[in-house]
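The chain below stands alone and is given as structure tokens, in the form predicted on its own.
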Amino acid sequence: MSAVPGKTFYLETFGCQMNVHDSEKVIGTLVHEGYEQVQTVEQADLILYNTCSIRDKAEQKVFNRLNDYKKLLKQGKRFGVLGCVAQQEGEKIFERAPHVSLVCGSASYRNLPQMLAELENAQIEAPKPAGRKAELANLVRITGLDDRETDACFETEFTARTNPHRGYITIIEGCDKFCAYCVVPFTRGKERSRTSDSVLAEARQMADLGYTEIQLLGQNVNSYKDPAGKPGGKKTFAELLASVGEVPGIRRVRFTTSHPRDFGRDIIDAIDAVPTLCDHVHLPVQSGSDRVLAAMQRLYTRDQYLERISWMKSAKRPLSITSDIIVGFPGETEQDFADTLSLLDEVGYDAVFTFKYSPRPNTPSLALEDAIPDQEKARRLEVIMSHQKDIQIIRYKKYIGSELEVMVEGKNEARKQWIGRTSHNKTLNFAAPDSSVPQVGSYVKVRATQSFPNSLLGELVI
């Protein structure tokens, strides 16, 4: 559908893959609707964050970026907040920033056609202000916001993907754990599951369409369940990730994110069966602390934890195995800290996300005592990342001399390297001649020749 004239939107992102995804239904939405995309505020008439809060500073970022750009109103712009930031704060958005008219949470994102008819409406009818003042008591403030313990699916008819060749899924929305630090059940409700029935059509839609790369996404990925069927016949998480493997034309499959209390032996029996499932496992451990795992409500132990890591670590084929580590949670000791140090050493990570312990709100977190002084978290932190690029550099060492299938995201011109990405989720460069020129999406063949601690170089097979 061509686009309106005066109907062009700005829209930027922060946080994980679930919010990029999120975005792609979001364009797609408001493309059909007769919006163009833009890539500049200065372009747009509606300016869009698509927004994180897991982590203050995400979520400060946001702000801040509002802040910057309210000079815009009088140039008859609208600005419009979404995903967990607006689900969290709801309408006190309109108190911290109020130039902002639309606020609107993940879930609610089918309604965005009604709600952009509505704030099309009210723009119309508005008469025009005289003055700052008059101008916000004018603005109309429309809200759509999740109701926590809908049943609804998260569905959207309409979905730009931006990635030709690679494409996202979302089989489950929200979260049931209550992790102590964790604002997520707060702003993405509880755990609701996709029919495996329409996660299977939509890979083989996107399959038809050429993509042969398809990621499955959720808060606690495998804690799916397959909604539809008759009872004993519905698919568990590692059956639908089989299927999805097995859809003609799909080369890779990946996965995040995983919880480990949901995170069985079956995953790995499935990764063993279908070669389409990619050799790399995220498994976010948080803390290498028994006492700190609990303070945390983690749900598991470090030995139930390590289990998981063994049936991998069995597995057929190597797997890349990576995680995610808070330092600084309250009351962490330095036993505690010495804990996960000594975690890296026993699993040998390939990569690891670390994070400084970031207060949320809502999360029971916020009555724990003991708070770690902030100089005194990014002091571990940098332990932490130092002790980790030394496991990287001795991983990645082993990979060369290897010959290693990679999907080709592009090129660097400046290095005049080509990008690739293997199995294992390593970035690898690499340099092939011009007779030999590989096709961005395809895959080749690469020797890796020398390592560094977070990529590989090497050079085409030919």
Ligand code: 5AD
The other form holds:
Amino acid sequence: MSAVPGKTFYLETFGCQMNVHDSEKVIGTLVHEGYEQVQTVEQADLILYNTCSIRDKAEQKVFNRLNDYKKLLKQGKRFGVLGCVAQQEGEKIFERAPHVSLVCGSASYRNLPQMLAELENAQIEAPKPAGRKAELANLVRITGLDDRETDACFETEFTARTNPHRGYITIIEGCDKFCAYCVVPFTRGKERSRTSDSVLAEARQMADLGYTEIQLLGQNVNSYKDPAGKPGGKKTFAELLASVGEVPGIRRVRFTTSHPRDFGRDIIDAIDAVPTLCDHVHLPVQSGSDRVLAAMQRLYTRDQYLERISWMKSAKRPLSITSDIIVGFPGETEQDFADTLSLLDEVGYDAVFTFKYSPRPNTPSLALEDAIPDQEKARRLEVIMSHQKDIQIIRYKKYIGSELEVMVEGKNEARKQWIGRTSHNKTLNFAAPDSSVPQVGSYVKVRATQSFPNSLLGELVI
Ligand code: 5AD
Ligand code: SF4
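Take the protein just shown as the form predicted on its own and give its structure as the form predicted in complex with the named molecule.
Below is the whole assembly, all chains and molecules, this chain first.
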């Protein structure tokens, strides 16, 4: 099928899984409007960036991209900024990158068809201006920055899921926690949950389409509060998790990201009771020091966090636990940092995502002096990553010899290895004989034969 002239788009996504899933909704909406997605900027009439503002580096990335391609404006290409930076910066984006025509926050995607029509009409009507200055002065500028309190963001009518086997479902949007460092409450707005009925309807629909793995999403997924339901029919997060796991055809359910404050023992009970709930919990701790946790306004202490870890360790199946950590938060002393290192030993994480503190607009910690030099933040990051690597080497080794079920994700042709993912969310690459080629999306048994700090290697069990 050849593209309608003027109606091709290129979309690059930055940031978290919520953004990846939002992009699936944007792609679905655009395709429904007669647009065709292309894989390069050069082929596109409309160049879109779905942006992240969690750290300054992520925000800079989009402005660098916009700068790299601004010369393409004179070829008639148009630029749009979507997502968290769009929501945070609003019309200021037109000042920082004057060649941008469209700024659309994540609560306004349902208005995209209208906004695109406006953009197209403006292009048809505009007389050809001479020179770059005139072109910029003439450029139409469209914004969609709805308040982020609407539930319409759960609209899924045109979701274009990119993977036919596993897919995301957003169950809760926004955040009411206001951690001192975090921009999310300002970019994603107030917490609002979707009804459990509509989540389950989407899960069933996905199962009917052949999906076997579902990942429930939310900035604080376990803060889920069912907004409606028959009297007595409202589901808690743990109940919703269990119900999704019981949808016929669904073999794996994951959920991310959980907040320790709202992490109840009932989630572990659900994992114990429903075998399709994966053996993995991502529970960001951010710091192992009570002093820093209080300054971060995380709403829990180290001991309270460790209590939740002890629930996970008492689960019937061994669970894999992963976390996020910020180093160099204002005022973090050597002792605070040492407390974080000792927490890594105490928990025994299977993976930790570590970040240097980055001051963000609007956040409470912006008022604190960002006194730890970047070099020192980098040193702490290095220390923590190497400490965690040692922990992982030992943890991954334990799997050698065991048989694990993986979902086949694809093949690394160069290495002649199949790529699998375990219920623990570990990558397990494996060899298979030509007589037993596994299908992508299927579940097979693999015996682990070698371990690395971040993955396992094995062979197909026939
Ligand atoms: N600076 C550094 N890291 C941050 N994160 C969130 N905000 C900041 C910030 N201002 C990290 C947290 C969070 C992860 C998604 O990003 O660890 O869990
Ligand atoms: Fe980035 Fe947070 Fe927005 Fe996700 S919600 S894209 S992590 S700023």
